[in-house]
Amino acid sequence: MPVVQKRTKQPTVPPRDAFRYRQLAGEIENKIFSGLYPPGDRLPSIRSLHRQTNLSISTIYQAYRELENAGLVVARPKSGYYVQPVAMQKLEAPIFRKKSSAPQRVSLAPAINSVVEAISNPRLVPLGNTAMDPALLPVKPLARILKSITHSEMRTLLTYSPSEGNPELRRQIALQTTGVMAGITPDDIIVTNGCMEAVALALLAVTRPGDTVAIEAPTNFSFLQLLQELGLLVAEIATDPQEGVDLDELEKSLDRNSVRACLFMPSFQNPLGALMPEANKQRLVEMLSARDVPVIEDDISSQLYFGEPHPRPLKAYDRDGMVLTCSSFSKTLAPGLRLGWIIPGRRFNAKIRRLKAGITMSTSTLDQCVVSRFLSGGGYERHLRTLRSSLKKQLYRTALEIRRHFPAQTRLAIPQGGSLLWVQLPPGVDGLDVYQAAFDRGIATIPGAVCSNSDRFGNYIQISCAAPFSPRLKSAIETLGAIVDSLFPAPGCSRQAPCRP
């Protein structure tokens, strides 16, 4: 009987113009940020760019529409496209203070419970909710997969899965690391109930109660809650709003203290949005490996980059098995599915497997099946491209509104990816006061005080851009700006006449 070869479905390649218009939009965007196109400046006409670049008129129009949707340019009828009168390049990054702390027990901010409740309250404007809005998620494809499951398949999917995870999902996750991390196989991956379980398993594998863990300052407040529950001490390391943890400060802390492990988020850090340069990542891994200190990395947001290339995780530089990489689909696919994973490396693989089996035994079989089918169908990368584009527009629009409505001394760094903005308020304005006043007006934010084990970030708030920009969000940001303006400590301070330091 002749062997019939099964034809392999060829991947869908986006039209060439899809890349061309994004490249052109990115080039113009860079010139806007650098000031080559100042606020209010008229951009070249579509026809003049057509003659200059030899790109099609439709490609140039798409590029301008992309910039318009991001809030960077405005179209004027019969006149052309103009740079927004509010200048993004005038936004200054928060001031970076090189101040680290000795090991201390975790002492959560009193407002933490209120903040956690507020960010999940559907009645509040979600400027504090970091979970992706359902409007940005691939609801229809996931629903189709669920409908396609047969009765006989459902019987199997209602039983336990292997403790380390569904083999096909682990294979699909391993495929996602191609070109980013070399040599990752399904056996290297353990599926977890979200990224937080992965981080918890990693901490349990490398520490004991009373040990010291080096963390970024500020950090994800959920990490502080977890570290407190595990009875661990924390040494806060100064962290730059744009480049991440300060390696010189970390080295000093390692010299002074007995640090058992590090917990860092090198790509689009929560809450700063910082992206650690690749050279720093390599230096960090080499520094910790030389001291035999494991590093747990939260890599949950690395897929949400706005430019190129994909940021590499610390694991890509790991030669001694000292990096435990944790991630999930919560930021990219569906937070409610609670599907994450850990790549622990050869040193800790067996221990993580035992911990996973002993603590939660397994992860939802049905959820793993749905996500593995979605990944294998080829729709994930298309979804990610759309999601990145949406987040970039949302983040830029939000930053522009903050620039427009907040007092002049507000400082804000524009991240290169993710969905978070870390806002330094004018001198004397307390983020907790802003949080409470905003809550009273139906707006959820995150005060900087809950993102640290010290009192150094009372002058900050975090704003999430995980929901599509809308008139409701625009109005909420305008209200926030008015709240901040009203909290200036000295008379005469306002957007028009700001206080001087």
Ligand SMILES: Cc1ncc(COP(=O)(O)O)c(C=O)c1O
The other form holds:
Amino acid sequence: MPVVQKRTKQPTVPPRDAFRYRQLAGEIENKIFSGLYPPGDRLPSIRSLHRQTNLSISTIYQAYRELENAGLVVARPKSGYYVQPVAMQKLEAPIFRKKSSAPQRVSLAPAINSVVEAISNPRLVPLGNTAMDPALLPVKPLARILKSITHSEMRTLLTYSPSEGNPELRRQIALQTTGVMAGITPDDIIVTNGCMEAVALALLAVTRPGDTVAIEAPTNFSFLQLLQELGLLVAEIATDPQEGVDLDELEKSLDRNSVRACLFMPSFQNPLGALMPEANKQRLVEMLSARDVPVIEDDISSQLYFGEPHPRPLKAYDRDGMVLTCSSFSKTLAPGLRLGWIIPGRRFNAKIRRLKAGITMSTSTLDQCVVSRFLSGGGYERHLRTLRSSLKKQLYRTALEIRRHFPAQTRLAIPQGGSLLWVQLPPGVDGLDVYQAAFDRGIATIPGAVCSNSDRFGNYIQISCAAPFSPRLKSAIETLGAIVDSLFPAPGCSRQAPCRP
Ligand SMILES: Cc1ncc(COP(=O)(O)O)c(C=O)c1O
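Next block: the form predicted together with the named molecule, after the form predicted on its own:
Once more the chain from above appears, this time first in line as the rest of the complex follows.
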């Protein structure tokens, strides 16, 4: 039992070569978000758009269906398609407070253990669980591959694999980087037990206990747990809810403190969903290289983009071998496989290999074989396309329901990818109180307090959209809205002097 200004959504740019209907859906979506099509407005009829654009009737129909599935428009029989009456463009992003902190020991929020328990409790509505719902995972093809393994293959698969990983899997991972970062070969990749092992190895390679690591505020709470276990100090750097780490703040912190390394999530940051602009990524890498400070990047969600192009990791800008890129198949294939990898770069490659061999020796041979067969069979890209489209729908539907049921003073930004919503509650509402009341009603959420080493995110919660939207989720968000409303002090009242009985 636990106890415990500015921009709205940035339009996504459709790719030139995307399916035409997706391109059209993307254009209309941008117009909805920018307010050009206000809530309740009727979209042009399919026939008039056909005449105007020369696109086929079926392409336009498919685009409208895509928008309908995402909850942005509603079809009215014999009348046409209308923009959702709930205005998404009225969503305001959480306020970005430029506040960084000096190096401190990690002190986990007291609620952390109960939160970790709650989010993995299968009886609770999973609004805090960032692991993908099995309904989104490629269960059938993976089961088929497992069944196809012969007895003689199984004999080999029950033995250890090379410490740096299965050569075919490393080749497949290297192939995945084509067009995203240049020059990555299988030799650059070391397979790990998930992204967390990759991050742990990277921290062990570049720091010693007592060193300071610059982290985003807020950050993934698992990182705080890891950093504490490794005896590291953290300097929290102000992080924009939409654009990620504030580089001016980082520069100031580097000037003032002896920062040994950085640990950032540039693409679809957890918990913010922020995507760092490409120019910022380049500036970040140059700034850190000039100071000889390595940066560990968690790139686990970069393939979950909704628009185009694929966000590039920091590694794409790395000239001096200062970026250690960590990732895994936990968000894209299955977290239970525990398969990840690290691309340490030439400077740290040998050290990471030694650490991997010395600490966990190797990674599951059977799982590596299954995943490498899945990747080489060509099903992965298809699966990713479906997954991205599902996540986008889930995220939009959830945001719409929040807009509908939470008090108007609630703020959230719609990320351009991933599965997370970072919600700033109305003034005076404590995320831990919301977490507790939601837990009592069978709903798991993540209070913002656990995502930071300071107490500046008490007024936030994180909502995960990693499960297909359903009446159960809809009703849970309605309940959450009622909870937030009940905790929202009326004017003139406060937590210290409550007006409600
Ligand atoms: C940003 C981020 N990094 C790492 C992890 C853990 O990854 P893995 O399961 O591959 O160890 C998670 C899990 O949710 C995450 O959200």
